[in-house]
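Just the one chain here, laid out as structure tokens, in the form predicted alone.
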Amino acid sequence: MSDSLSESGFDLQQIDRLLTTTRAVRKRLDFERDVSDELLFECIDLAEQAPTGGNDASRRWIVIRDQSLKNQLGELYAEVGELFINARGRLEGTGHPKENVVTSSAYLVENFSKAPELVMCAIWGVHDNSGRPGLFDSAIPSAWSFNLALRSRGLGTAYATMLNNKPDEVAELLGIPHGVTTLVCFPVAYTLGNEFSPAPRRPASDITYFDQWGFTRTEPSVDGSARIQDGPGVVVEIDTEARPRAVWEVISDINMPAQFSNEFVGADWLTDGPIGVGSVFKGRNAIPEVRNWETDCIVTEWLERQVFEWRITDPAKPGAIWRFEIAEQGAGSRLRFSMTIGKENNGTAPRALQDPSLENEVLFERRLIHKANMQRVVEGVRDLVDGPA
């Protein structure tokens, strides 16, 4: 048995490659090469093996090959997708983080009807907006399995949903009866080349929480409980209507966010000249009813309008790692504030390690305090850039 085989007999290298390289394909769709019905049947048969609520076989698939129908669907798609055409004009050549996805989306808008076939996934039922699972939950897994089946056969597509904004027009054009919901329309084609790479994504340790929302660990735990050695931490996030520039001006001012937390009430730069990696500031607490402390904070990452990270006491053996991150979110921004408790050079580690049976409890309570304070910080930043809620 190959070392790459799992206990269930699957070749993990091949499966992992399939899962990590099934991309949204737009500019690399081959519009000149036909795709057979036989291949589509194979992919749909595989997609239909996906789970469905109550084992209810209510999914339906529509393959559109007629060029006149594709052209009309392309016109509808372009009416909704005009925003990508406009955004491309603003972003192309700027190096903006959204430039690639905007330009490729605009390309698809202009070429949607050129795909050899458009494949639509639909389901019997009308969503009642109740939030109850069942309808979309029974169709989306199948739609994604269809993507995977295409990829494994040298085909590609993009998960195109903009036609959902034109349900009546689409239903009339394709003769779809009342009571059926269309979810996605795939432009299917062979791909130009077959090499695709994993996309940059946050690691699981950044976006996986344990026992409480926002409780992280940088390393997997041996026994499932929180341990100092696993790098326990906290994350809080908030959306603002402000652009990243405005948010950056607040979070990069080391005294500005301090007014919202009872643990950090002042700071002074100890570095002269431009601020960046290696710069040092002294943070302090001067509230007697809490406790007095003062510590050196060393900047370990500084990326204008994106990242501000600092470590306390010693960069190599930090007492804690603190980090602000700003990401564009629609017309506004998402502010992420995170911290990781160090293994030494702080007051938490000795208390947690004093009694191993209480380590999880000590870290839980300490992180609750951090989370509350950090939440006040991001809410305060939001109020500064957006105005009070």
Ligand SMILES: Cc1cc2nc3c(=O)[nH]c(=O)nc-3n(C[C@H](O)[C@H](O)[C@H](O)COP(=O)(O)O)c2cc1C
The other form holds:
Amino acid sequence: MSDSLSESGFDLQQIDRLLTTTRAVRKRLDFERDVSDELLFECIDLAEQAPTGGNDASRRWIVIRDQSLKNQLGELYAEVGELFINARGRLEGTGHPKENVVTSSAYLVENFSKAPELVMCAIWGVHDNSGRPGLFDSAIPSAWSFNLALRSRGLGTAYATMLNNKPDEVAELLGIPHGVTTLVCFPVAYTLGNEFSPAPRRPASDITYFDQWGFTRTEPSVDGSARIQDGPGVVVEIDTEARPRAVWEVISDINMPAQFSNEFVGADWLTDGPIGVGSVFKGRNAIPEVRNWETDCIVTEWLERQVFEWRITDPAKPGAIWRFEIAEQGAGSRLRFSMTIGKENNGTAPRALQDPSLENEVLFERRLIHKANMQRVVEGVRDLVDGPA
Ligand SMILES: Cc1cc2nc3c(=O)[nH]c(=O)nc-3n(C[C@H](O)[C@H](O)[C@H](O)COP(=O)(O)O)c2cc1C
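What would the structure be for the form predicted in complex with this ligand, given that what you showed me was the form predicted alone?
Shown next: the complete complex, the earlier chain at its head.
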């Protein structure tokens, strides 16, 4: 038996390769090579193993091979996809984070009808917000399984949804009856080469919350409960209409965002010169009638318009790690404010470690307070950059 066989007998190396390298393929679609019906039936049969609400067999697939129909669908796709052509004009050669997806998507817009066939996934039903399962949402699991089945057989595609903006025109062209929703139109082809890489994505520990929205842990817990040793943390996020540059101006000024926190009194830079990794500021804090404290805050990441991270007390043994991250989100930004409670050099760790049976509870209560404070901070920042709602 290979080392990589799982408890259930799967070869995990192969399965994980499939799951991590099924990419949106556009520029590497081989438009010259035909794909047989036999192979498509095989992939659709595999995709049909996906779940549906109420086990309702309502999915339908449409394979478009006729060149004139493909051309007309390509024209409709290009009407919607013009935005990618325009964006490519602005981003090509700039190194912008969206440059690759935009140039690749624009390429597909220009070449959509060259795919040997277009495969649409459709379902009987309309998305009526009724809350009932079995309609629209039941198509998506099989659409993704179809991608995986294609990849496993040397084929590729992109999850192309822009024709959803032209439902009436598409229905007319393909004779689709009322009451059917088409969700995605896959340009299917063999891929040029078989090597694809996993995509950079946020790690699970950043985006998985335990018991409360925003409660993270850096490491998996041994018994499922929160422990100081696992790096318990808090995340809050907020979307702004302002661009990253405007958000950065606020969050990079240490007295600006912190003024919204209940525990903050003021802060001063202790180091001269331009701010960067290694710069230090003094933060003064207070919980009225409980305690006042000061902390040295050492900047451990400083990426203009993107990341400002600092560690309190000692960067190697931080009492806490605090971090602002800004990402473009649509026309505005998403601000993420996170913190991780350190294993020492803070007030929480000794209290949490005093009695292991109460550790989870101590960390829960402290994080509720942090979360409320941090929420005030991001809302304050948003109001500063967007103006009050
Ligand atoms: C709901 C959804 C809609 C998408 N719509 C399109 C589309 O209309 N055109 C396109 O070229 N790619 C489309 N994509 C593909 C994404 O752009 C692609 O998955 C994303 O850039 C990440 O790349 P990756 O899948 O290779 O990791 C869509 C993906 C999803 C999940």
